[in-house]
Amino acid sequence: MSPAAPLHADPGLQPERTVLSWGRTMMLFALVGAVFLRWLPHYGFWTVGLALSCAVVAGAIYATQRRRYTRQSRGIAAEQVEADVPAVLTTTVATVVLGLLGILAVLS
């Protein structure tokens, strides 16, 4: 059996640093999840939801890598590469909210 074909020419190019980008953001979320239940003692249960949330938006990262990936790897073989706008910005909108219920909880 031989190995997979790449989907692309030249590997090291945009689709293996943008996939260890997502990969590291994911990792930040469950980072933070865990920071969020560290909280528990101090600021009651509904922490228990912020980490859930941040559990939520890592998983769907990771769900959506694959695709990712591979979307990229033909555009660059067609020479049509577009930008992933919705992942960006339902994770910044995902990163804002999280970071303001965290600011509430400890102002709260």
Contents of the next structure:
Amino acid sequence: MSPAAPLHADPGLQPERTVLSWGRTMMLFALVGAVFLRWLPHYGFWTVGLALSCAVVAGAIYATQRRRYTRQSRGIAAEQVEADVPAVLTTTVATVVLGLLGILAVLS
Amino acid sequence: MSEDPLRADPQRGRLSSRLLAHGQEPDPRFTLANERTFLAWIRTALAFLAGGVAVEAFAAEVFADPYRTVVSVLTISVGLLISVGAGMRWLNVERSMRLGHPLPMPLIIPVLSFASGVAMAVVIALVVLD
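Having seen the form predicted on its own, the form predicted together with its partner chain:
Up next: the whole complex, starting with the chain shown before.
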């Protein structure tokens, strides 16, 4: 049985590196969620909500990794990749909202 | 050269057609590199966020109450600034690449350097004075 044909022939492995970069970001979201759980003794309500939000963001990144790799590999092969505006905007907004909620919790 | 993005590529999503309306698709390697740079900045922002949360959660014995809150809020604010800067920079770089303009100066780098320096000075001051 022959191995599956590669989706792209880019020697710089651009899709792999980008997907791994998303993976690292996903882990950091999970880490931030875990650190938020340390607030449990002080602010119960906020903590659970914040940790859950982090888990949702991390889960969303995880769920889209495969599609992202396929899309970017095909794009590299076709010499055209559409900039992923929705993913970038969502990640930025998620980080900003988490920070704002964290500041609110500290000041409350 | 066609300037109409919708006619040039009907496959493009609404958001990218609106936010990245002008110019031509750049080299896909550059687009992906820009995405990775954005992600590296977001991780930096998340590290500041986690740091601020950790100061509030772990450092009760190290810092007295008002100082701890101030340090925590400042650290999280730096994370906020960096994440906003990361998103804006990603968009500006993507636009410049589409138009063939030189890349914009990274404004968040001085912000990050300044914030890290201030944060360390504050921590040293609080630990020494305590």
